[in-house]
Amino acid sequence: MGGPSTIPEVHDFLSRLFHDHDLIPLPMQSFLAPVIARRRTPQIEKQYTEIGGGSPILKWTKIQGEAMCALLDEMNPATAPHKPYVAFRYAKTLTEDCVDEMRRDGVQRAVAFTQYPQYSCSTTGSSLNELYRVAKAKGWGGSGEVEWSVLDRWPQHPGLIEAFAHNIKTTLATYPEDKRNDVVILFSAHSLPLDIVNRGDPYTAEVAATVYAVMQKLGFSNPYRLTWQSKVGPKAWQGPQTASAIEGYAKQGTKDICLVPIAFTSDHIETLYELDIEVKEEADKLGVNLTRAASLNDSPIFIRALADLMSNHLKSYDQGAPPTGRQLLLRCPGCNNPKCAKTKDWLASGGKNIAA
């Protein structure tokens, strides 16, 4: 989804953000969605400027997607060189501008690479609908000019798992050995409104298994529990929500807890200030003795973790893989986006024939 890099592009991040139907799905949208931007506008900004003016998302993207490609130039020199490209749904550098920047390179080759590990269509399948919609409006990228193929989800990839469970080590090795077994470790993910859980997303079930991944890789050495963040207006969200839990192990006598950003791959606001600030304050006054486990950002043992997967994709793909997996082509039994059929169709092809 990207993030504001400065002050200034709060208010455009959040009207984009407010209009998209597939994410947050208004009623009388065209008009709610620029009142509802305008107020939340003075809230976010300060909090952006609360972690130093900015989210470094698009900062760690180009990080994770420059070192990636250092590496898939040396792993797959068949298919060197490789250019990452970043295509955020609502901050710079948005889907329209990335799609404009491929067709002056010239590029003839893509992979849709998700940096959501758990499939979400809030998400991933967003994002892919917005490129649809984006090399349809363009009238490039979409009807064989570039050669699509999808990685749509990576949820138990062992170099994820590993990155994961690294970054969890070296935040329990904080605590004092006697105690660091009882840690209680929290897994927190980003949260869904129920209605579209119920649908049939697969983004909770998604987020378990690399939950359940991790703590495998770890060898179940502590307490856990998967808990959701980052609930916004009057529906009914995934909970518990990760506050309410630390809450309710507070009261049970619980003093020690690491935060883990379960379904994150960079630092972002709801890293920098939803836990390590809004979360932490909470906790202090409970007398909870909170950490987290730092985020992946320029992890070496996370970069090849992306490195190794689009290895493994191209090679599939020129070996005469599909350019989507399986579970990409399958909606959701209660799908209700009529965008949904069309994108998959679209991926399917391999980007040849976009509809009219």
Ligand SMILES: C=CC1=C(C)c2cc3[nH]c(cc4nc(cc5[nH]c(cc1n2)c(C)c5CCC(=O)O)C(CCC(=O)O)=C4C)c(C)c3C=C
The other form holds:
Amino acid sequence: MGGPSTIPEVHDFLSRLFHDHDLIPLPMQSFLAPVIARRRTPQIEKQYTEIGGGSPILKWTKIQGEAMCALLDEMNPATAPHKPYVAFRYAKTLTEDCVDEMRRDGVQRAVAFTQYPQYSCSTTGSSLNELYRVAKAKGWGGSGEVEWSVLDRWPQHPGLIEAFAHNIKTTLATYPEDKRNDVVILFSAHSLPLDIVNRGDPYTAEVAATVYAVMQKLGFSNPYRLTWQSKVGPKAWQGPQTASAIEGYAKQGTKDICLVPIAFTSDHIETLYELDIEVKEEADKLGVNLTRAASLNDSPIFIRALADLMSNHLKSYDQGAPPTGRQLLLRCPGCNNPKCAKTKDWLASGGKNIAA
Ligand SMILES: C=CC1=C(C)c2cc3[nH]c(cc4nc(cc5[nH]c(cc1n2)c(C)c5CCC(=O)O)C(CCC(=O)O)=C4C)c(C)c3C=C
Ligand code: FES
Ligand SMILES: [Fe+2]
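Could you please show the structure of the form predicted in complex with the named molecule, as a counterpart to the form predicted alone just displayed?
Below is the entire complex, every chain and molecule, led by the chain shown above.
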């Protein structure tokens, strides 16, 4: 997805986001998207200003990619050297610029590695559809110049689970020992509109799978719930919302809550503004002592997990595994987006067969 690194980039970021029919299918999209983007820009600019003048997502993604590749060069000398490229959906580096850069470098073998641990057609699906669109438009996919494979989801990778559990334990350790196990752990994920959930999107189930695995790793030491944040617009979204869950628990007498962002691997506006400023202020008013587990960012456990995932992926590919997992090839039962079918066929062929 990416985020604007500076305030002047906010408008273009929002404009691309609202033009994305895979994320937000609007009627008369090319007319409405610029209107909504323009109307929303001042408020979002203010939020990015409050978190230091931009999104740190590019910084973290580069750090993670470079550190992962340094480890991979040691773990997998057979496929070295490894080089990370960033393909954001709505901010720089955009997928089209990333593809140009890869082409200039003469890349012959590439892995599309989603940085969303849990798969949603609105996020990873949209990014893969964009990769297909760009490759086709530039005559790159299907040209035989490059061989693609895909790492499309990793909601329960043991290293990911360990990295989350480690950061949670670090935060819980700040509580007095006699209160520590009573702290309610509130896992918070970006919500989805219910029509997307009901279309059969895998995200809700995969986020829940991550949460359960983390709690298992923690030995179910604390009571916990999964709640959903960042609802936008008038539609019905997956609930309960994180802010109302805190309100509900405050009414029930809960004093200590530890928030855990579970569907992003680095900080951005949803953690730094929505959780740390907006939700925190509300919790203070309700008399709830709210803490937050750190995002994974440059966690060495997490970076080792990325390298391990990629190393296993490259090794099994070299031993004859297909370019994509089976799960990527199954469309949502309610999918009526023809782009999904074309992208999946293209990826199943390792980026070799482009549809006419
Ligand atoms: C797992 C992550 C995300 C899912 C799933 C997701 C779905 C989703 N989002 C919107 C609408 C908006 N999202 C916006 C910002 C935004 N979204 C995510 C992640 C997920 N979105 C991130 C990381 C960010 C912020 C990037 C940053 O730099 O911090 C925005 C823009 C901000 C705003 O206007 O409030 C919108 C709009 C929908 C409709 C959707 C599912 C269909
Ligand atoms: S919307 Fe899920 S596969 Fe098309
Ligand atoms: Fe979003």
